[in-house]
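Let's start with one chain on its own, the form predicted alone, as structure tokens.
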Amino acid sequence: MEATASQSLRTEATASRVKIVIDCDPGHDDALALLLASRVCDVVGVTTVSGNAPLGAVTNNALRVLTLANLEVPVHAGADGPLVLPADGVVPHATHVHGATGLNGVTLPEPGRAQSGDDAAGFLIDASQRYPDLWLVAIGPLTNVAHAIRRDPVFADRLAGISIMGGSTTGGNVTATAEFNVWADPEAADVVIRSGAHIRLCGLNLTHQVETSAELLERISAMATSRARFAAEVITYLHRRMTELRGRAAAALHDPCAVLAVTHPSLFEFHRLPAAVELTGTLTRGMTVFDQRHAARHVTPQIDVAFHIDATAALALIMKALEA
């Protein structure tokens, strides 16, 4: 496993990089991706939508990520609630986990511009029009992705793809069966799977492989920059937070593995699958559904899902992007 982790970095150093823009809600892990992002590709801009904490935190986040990460990129706001609202008409947030700022328990700078406008969806739509190649990184509810989908009809297919942080090949975390970034807007995931894009999907199945430690967070805690210490910050509120939730101090890195899927596709063994989601069950209202059947193979639209990834490889690229 050292030897793939010593080869994915030299690649990193050699290979061209490829162009993305970044739709996410931060959110602690959505901060971590963001800083991988700003090592390892070419990152030409971030729209926000609500998800982790309302909009308008989730943007101020972004900016202020950026402002550490001295990344100077557009940042456009979007979406501050699903496709559809749900029954009880309260738009759907994770502060449970992230805290009502979608980032507590971290320092960071005040953000060094303002967002560049308010319609993230045009501002999508104008990036793939620009950019030939290029990748869209889908870190949050899918809000925006499927406004510009709905706007612009060749949107998807101008893309070189979408890579998501999304749903789950087994089990939910907001219900037994649902992911949060699914279940915050299933309307919206259900038109981004059925766009016909080139779609990678990141679920829990696989984000769960990338776990932080006790021993992780203490080599971070040792690295003397300024990356290092905000992430050593994120690290130490999950960890209290996961072990309030769950009993044990550990925490997945969901969103740091949809920027390396488009960026180290090697890391990852995928298998192209149809793909649903469901949007009106009463326990399965957000799940994502494989057909994993020999029959189904030609079924569509199919999506290439990734079923592992090799951690130590991907755990080595995220603290080499903190020495920045």
Second form
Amino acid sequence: MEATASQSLRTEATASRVKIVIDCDPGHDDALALLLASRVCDVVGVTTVSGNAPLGAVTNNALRVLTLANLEVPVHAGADGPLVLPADGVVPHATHVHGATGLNGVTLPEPGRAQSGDDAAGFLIDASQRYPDLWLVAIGPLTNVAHAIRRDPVFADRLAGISIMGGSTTGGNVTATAEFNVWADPEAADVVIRSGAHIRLCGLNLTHQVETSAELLERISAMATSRARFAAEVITYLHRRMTELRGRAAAALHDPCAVLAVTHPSLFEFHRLPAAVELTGTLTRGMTVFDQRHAARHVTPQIDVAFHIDATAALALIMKALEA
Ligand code: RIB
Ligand code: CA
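Please could you give me the other form, the form predicted in complex with alpha-D-ribofuranose (RIB), since above is the form predicted alone?
Once more the chain from above appears, this time first in line as the rest of the complex follows.
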């Protein structure tokens, strides 16, 4: 039977779209990243990692967001804590931002299905073998990614690249120097950055260029789709929480930036720099260090660090992904 025009367009669009697997810790901005990814690329699977909230919560959140997005892809749970626990033995979370469930303040459907497994690292390795030119978008602590690298020495090279939301070329958010995803598992971030993978990194210096506003919220609230209604709840919650925490009704859309770094790299300005993670500093543990000195131009490992994004275009793509 002849494919209809829209079917062939969809096929063609799917054929030309980049394939990604997303490692996440939903998380309000992770949820928006999943909705965006479901429209701008070919998501082959999702893995979850303890981060914004405990592993069980973020896995349930991922299943529910994917149900809302009508994205029927495998979901594999992974690490329930960092490679090295902090001295107090407490697994780090960001429930002070995202709430005890990891997605407080929003309405989501019940999961349309159960998780597919609990070996995220194994799934990431399998996916890298099954899909040539696969990108890994890592938008939570890098624990699962580090396990995959340690388990399969060829994994990092097999990937087209790893797009990370993490770190910062300026200040931190959890401490004066450390961003949450790296701070929550610095040893994992160190393993990933030293892996030799082709890495694009969107740090806080970049993601704070893409911020929500009351005007954006008004435009999303006027859209009549279930995705837009959910996104409006997400942003409403974040505006309220950011007002309480920082006195500003604005939220950086951190994780969607890491998706766009793969699907729309022309929106970004990247600099390839020597990179490292501080593991032992009293005030600086979890800090990402990028050496911008000319003298360091031959130091390795080097990764592509994002310094600028066309925020207007980025927000337009995020909005478009909320349409029917
Ligand atoms: O620091 C921002 C990052 O930490 C984002 O990925 C957010 O979801 C939290 O995980
Ligand atoms: Ca996240």
